[in-house]
Structures are given as C-alpha cells and as structure tokens.
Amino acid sequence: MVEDSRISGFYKLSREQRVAKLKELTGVSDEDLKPLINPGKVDMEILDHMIENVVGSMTLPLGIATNFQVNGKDYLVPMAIEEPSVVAAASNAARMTRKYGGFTAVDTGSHMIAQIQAVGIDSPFAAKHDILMEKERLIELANEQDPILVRFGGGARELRVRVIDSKVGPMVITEVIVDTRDAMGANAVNTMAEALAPEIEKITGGRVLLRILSNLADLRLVRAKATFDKEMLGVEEVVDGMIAAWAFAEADPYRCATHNKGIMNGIDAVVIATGNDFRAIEAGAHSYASVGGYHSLTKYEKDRDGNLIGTIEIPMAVGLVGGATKVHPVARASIKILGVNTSLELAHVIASVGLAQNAAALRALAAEGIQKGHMALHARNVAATAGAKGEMIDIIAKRLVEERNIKVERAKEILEELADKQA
C-alpha cells in the first residue's frame, strides 16, 4: 500500500530513477517489475497460449499516474497508452482534488447479466410466466455450474424474463443475474447460460439461439465524485468554461462522442495495464451513455465557493482473477503497484482516473486549448522519429514548439544543423 501518491518532480526523474522511486514507495520487488521494465523479455510461451497464431508482441508505453487518493487511500496508477499527455493530465487533475479529500467512489456490486434468446414460441407471454415459475430451480442449476464461485460468495442471484419484438418476430429473453465477485465473469455467466438453454427449450417449446453475457453491465456501476480546487484550475471563469464545455457535450452527440472518448483515454489505459478487457469496458460505457439518448458519462457543477464538482457514473466490469490479469506478468506487476484487494476497489480507481482525465481535458479546452500541452509532448515523439537521441530530443522538441512547426522534416533539419555545429 502506498502511503502518499504525491511525488514531487516525478516527471523530471530519469526512467531508472522513476523505477527506483516506484520500488521504494510500493515495495514491489525487482522480480515483479522485471517484465514491466523490459517487456521484450516476457516469456513467449506465455503469450503463445493467450491467443492463437502468435508471432510476437506489441509494446505500449506504461506510465505511472500520481496524486490519486480514492476513498481515503493513496494509489500509484499504472497506465498503458500510446497517446501523449494522458498520464500527465490525469496526475495533474488528481492533484487538484487532494485539498478536498481526493475522490470518493461507490458501486452497485459485481453483478453480470447472462442472456438466453428463445424464438419460435407460440405464446411468448405465457412462456415468460412458465419460466418464472421455474426460477428457483433454474438458479440452482446455474449455480451447480460453478461451485467455486458459489464458495467464494458469488453465483446466480436472480432470474428475469423479457418479451421483445424484433424484425423476425417476438423473442423471449431469459436473463440470469450473476454475482461474479473478483472475476470479470464472462466465462462463468456464459457457462451458466449454456447449461440453462436446454431447460428453457423444454419449458417454452421454443428454440434457443444465443446464450451469452451482456456487456451493458448496468448492474455493475461505479460512481465517483471529486471537488477540483478553483484556484488550481485558474480563475472562476475557467470553472464556468469547463461547465459550459460539458454542457455542450450533453447537448450535442457529435461533441459528446469526443468528450466520452477523453474519459476512456484514462480508463482504457488502466484497464489495459491491468490485463482487463478494454473492448468490453468501451462497449459497456458507450451503450450505457446511449440509454435515453447519447449523453456524457460525467456531470459538472459548482459548489458555493466556486470550486468545480465532477461526478462520473459508468459500468465497470473488471476483475482480478482469470484471464490476462493473472497470466500476463506485466498485468500482475500493475496490480501489485496499485495494491488493490478486490475487483470493486480496482473499479473505483479506474472510474476516478476517468473523471480526472475528463476534467483535465475540459480544463485544457476551456483555458488554453487542447493542443498546447498535447503538442509539446507530441514534439518529443517527432524529434525521436527524426533520429534525435538523449537530451537532443528535448532541445529539438523545444525548437519545434517555439516555431509552431512540429514536423519530422523540420526536426531532421534542426538535427543536421546541431550536428554541423558540433562537428
């Protein structure tokens, strides 16, 4: 557990110094950090068994977001992402919340939905009644499929049935609500749905087609809140501008798509770092945002002192057991750095990062334009692409930003100029 996630000047340290500081603060061992620091050394035998047709691996930069305090506990947050400015922005926004206690987060539990689709039923509403009459037996059968989950306090909790109209006629959809505890739960709920399918056919006289989980995990919501200090944001006009920018997203789906994408910049980066399924999280987030008309996953208001209050509500189906989270050594190292003990604690942190990332983006838009900070970091990538090494990267990047000409061709010209001077 990290006692204090504030690290002054962390970004100024060399990579080696950052690693040393990380070890000092978290107590994570050299052995645990080895695959994270040198991902090219991850055992290909492990990767070969994760997916099919493996030929290699794709490495993303993994940074540490600082300053996060969630429900009174400090976290150093691993984020795997290729986009510049995301880690720095999340860290800076988190710093602005600490005066008021950081982030608070609550959840609705770890429940997933398994759906069983039945078609070709003459009397669908009567079939719904008949299925519900067998509810207790069906729940018991579902739980027989995963005795380990039941032993850990999880398992099928409820069963509900809906009749829906479709282009091919009415369908009877049986939904099993499963508490998956510290697992994301896809395998568990899919197995239960498979087991119940023959029973649904017997009860209804229909034919079962799909039996699979839903990624619209609206029974697995996380809500987080934070107060962002108005003085650190700048002036009160910046707070007003941020609220106006959020209101634009609420009113217009074209803006809202980019607004929510900014939230997912932070969320996906942590989800990837911890070996969770970022496609499932993306699907759940955007489908939840579409309920009742596409809207922002965050809300912003001012308190009586003029500070900015932000909240987020988002499905967060992540796990600590099973899948890449347990298999991939970088994911295991990320979990150790975080120091989370349950999937819900992890979900609280991830939602808080999403809120911080969104607030940082709104501040940049309202105060200085998103490109200023982003382009400064992008200039370093351009300098490196042009062939610059070491401190030369920062020298050339500074020139590119000053000239407002962040292009590889110009970076190469500057590099040649500097090389001629040193010759």
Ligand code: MEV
Second form
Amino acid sequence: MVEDSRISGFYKLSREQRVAKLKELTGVSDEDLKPLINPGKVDMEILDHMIENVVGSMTLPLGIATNFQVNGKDYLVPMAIEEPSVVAAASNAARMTRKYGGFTAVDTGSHMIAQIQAVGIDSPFAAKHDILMEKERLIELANEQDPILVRFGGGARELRVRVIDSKVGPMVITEVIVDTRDAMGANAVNTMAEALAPEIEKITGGRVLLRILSNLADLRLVRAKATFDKEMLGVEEVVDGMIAAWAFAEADPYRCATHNKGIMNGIDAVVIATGNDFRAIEAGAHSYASVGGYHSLTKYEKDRDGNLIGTIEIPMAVGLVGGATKVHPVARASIKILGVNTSLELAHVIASVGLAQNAAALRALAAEGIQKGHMALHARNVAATAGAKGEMIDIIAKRLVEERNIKVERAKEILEELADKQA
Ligand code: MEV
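To test you: the structure above is the form predicted on its own. What is the structure of the form predicted in complex with this ligand?
So here's everything in the complex, that chain up top.
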C-alpha cells in the first residue's frame, strides 16, 4: 500500500530513478520486482507451461499510473500497453479527481453465470418447472464440485432457467450463479455446469450440449464515480464539450465504439499487467454496453459548481487467485505494487482507471484535439529512437512537432546539428 500516489514529475525521472521511487513507495522487494523490471529474468519454464508450442515471449512496456485514490486508498497502478499517451492520460485525469476525494467504487459481488444448453425437449416450459423443482439439490450438487471455493465463502448461490427460441427450435437454458470470490472463476463454474449436465438430461429428457460460463458478467458489476475539477479541466466550455462528446457516443454507435474503446485502453492495460483475461473483460464490457442498445459504459453530468461528475458501470470478472495472475511473475509483481487484497478491490481500481481514461480522452478531444497530445508523445518516441538521451529527447521532440515533421531521419539530423553546436 502506498501512502500517497501523487509523485510529481515521475515522467521526468530516468527509468532507473522511477524504479527506485517505486520501490521506496511500495516497499515491494528487489526479488519481486526483478521480472517486471527486466523481462529477461522471467523464467521461461513458467511460460512454457502456460500455453502450447512456446518458443519465446512478447514483452510490452509496463508503466505506472500515478494519482489514483479509490475509496480513500492510494494506488500506483501498473499498466501494460503498447499505445503512447494512455498512462500519462490516466494519471492526469486521476489528478483532477483528488480535490474531491478521488474515486468511489461499489460492486455487486463476484458472481459468475454458467450456462447449460439443453435441446430436444418436447415441453420446454414444463421442463423449466421441473428443473426449478430440483433447484436446491442441483445447487448442492454444484457446490460438491468445489469444496475449496465453498470453504472460502463462495459457491453456487442461485439457479435460474430460461426457455429461448432459436433457429433450431426451443432450448432450455439452465444458469447456475456462482460466487467465485477471489477467482475469476471460469474453471470453477464450468466444472459445476458439467456436473449438472447429466441431471438436467434426466429431469428434462433432453440432450445437453454446451456447458460454459457467460462472459456477460452482469452479476459482477463495478460502479465507480469521480468528480473532475473544472479548473483543472480548463474553462467551462471544456466541461460542456466533454458532456456533449459523451452525448454523441450515447446517440451514435460509430462514435460509441471508439468512446468505449478509450475506456478499455485503461482497463485492458491493468488487466494485462495483472495477468487477467482481457478477452473476457472486453467481451463483458461490450456485451453489457449492448444490452438495451449499444451505449456508453460511462455517464457524465455537471455538479452545482460546474465540475464534471463521471460514473462508470461495467462487468469486471478479474481474479487474484489461479491463472496467470498467480503464476506469471510480472503479474504477481503488479499485484504487489497495487497492494490490493481482494479481487473486488482490484475490480474497483480497474473500473476507476477506465473512467479516468475515458475522461482524459474526452477532454483531449473536446479541448486540445487528440492529435496534438498524441503527436507530442510520438515525437518523444521518435527522438529516443533516433538516439536522443535525457533532456535532449524533449528538445528534439519539441522541434519535430514545431516543424510538423516527426520522422526518425529528421530527429537524427537535429541531434547531429545540436551535437555539432555543443562541440
Ligand atoms: C485512442 O486509442 C482512444 C480514443 O480514440 C478514445 C476516444 O475517442 O474517446 C482517443
């Protein structure tokens, strides 16, 4: 846990200085940080056992977002992503919330849904009734599959049945609702669904086909809220412009896809850094956004004083135990940096990052023009690629932007020119 996630000028430090600061603030040991600081130190044996046909690894840059405070606790947030601007933008937006207490977040608990598809049933509504008559026994049977989860306070909680119409006739879909606690829960719920399948066949006289979790995790929602300071956002028109940008997304799916993508920039980066299943999170987010017509995962309004209030509501099926989160050394280090104790606490932080990311993008679009911010960071990358070091990176990047010629060749020329002058 960090006392204070505000680190002024973190981006100006060298990488080594940033690492030193991170250690100082989080107290995470050298040993734990080693694989994160130096990806070459990740044991290939571990990766070899994670998937098939392993030949190597793909490393992404991992940056630390600063300024986050969620439910009164400060967090330094690891983000793994290939896109420039994302980490800076999240940190910047989080800074604008601090005056009003940062983010608050609530959740609906860690409930996942497993589906059992039964077909070939003559009287589907009667079958639904018959399954529900056996509900308690079926829930008990599901819980027998995972005594450890039950010991940790989780387990199957509810069972519901829907009759749906399909292109191949009616289907009876039994859904088991499972509190998966600190696990993402895919394995646990799939095992339960498989165990119930023969019982469903016996009760209904039908044939069970699929038994698999649903990624539309709408019983594992997180809601986060923050007030973004109007002075820090700029003039009042910026706040109005951001609200109009959000309204555009709500009114138009072409814009909304990009709007929600911006939210996922932040969310996926933390999900990947912590070794969670980003495809599950993406599927959950967009399917949830589609319920009732594709809409924004965030909402914006103004408070009495003209500040911007943002809220987000999003499924967040992330875990702390099991899977890559427990096995991958970089994911383990990320969890230590975050200092989260439960998967719901992690989910609160991730949703808050999504909200911050979205607010930052809307501000950039409404106020400055996204291209300008992007170009400045792109120019820094180009300057570094050309061989610039230290403060030379900023000097050259500034020239590239001024000249509107952000190319490595030009950066090299400027670098040589400046070196000649110094000689
Ligand atoms: C770019 O990765 C994300 C944005 O396009 C999001 C948005 O337009 O809201 C900036």
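Remember, it's a predicted structure, so these values are computed and weren't measured experimentally. Residue numbers count along the first chain shown, from 1. Take the two forms, superpose them, and find the largest set of C-alpha atoms that agree within 1.5 Å; that set is the rigid core.
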Exercise. Would you tell me if residue 396 moves between these two forms by 2 Å or more at its C-alpha, with the rigid core held superposed?
Key: yes
Quiz item: Rigid core fitted, is the C-alpha displacement of residue 411 between these two forms 2 Å or more?
Solution: yes
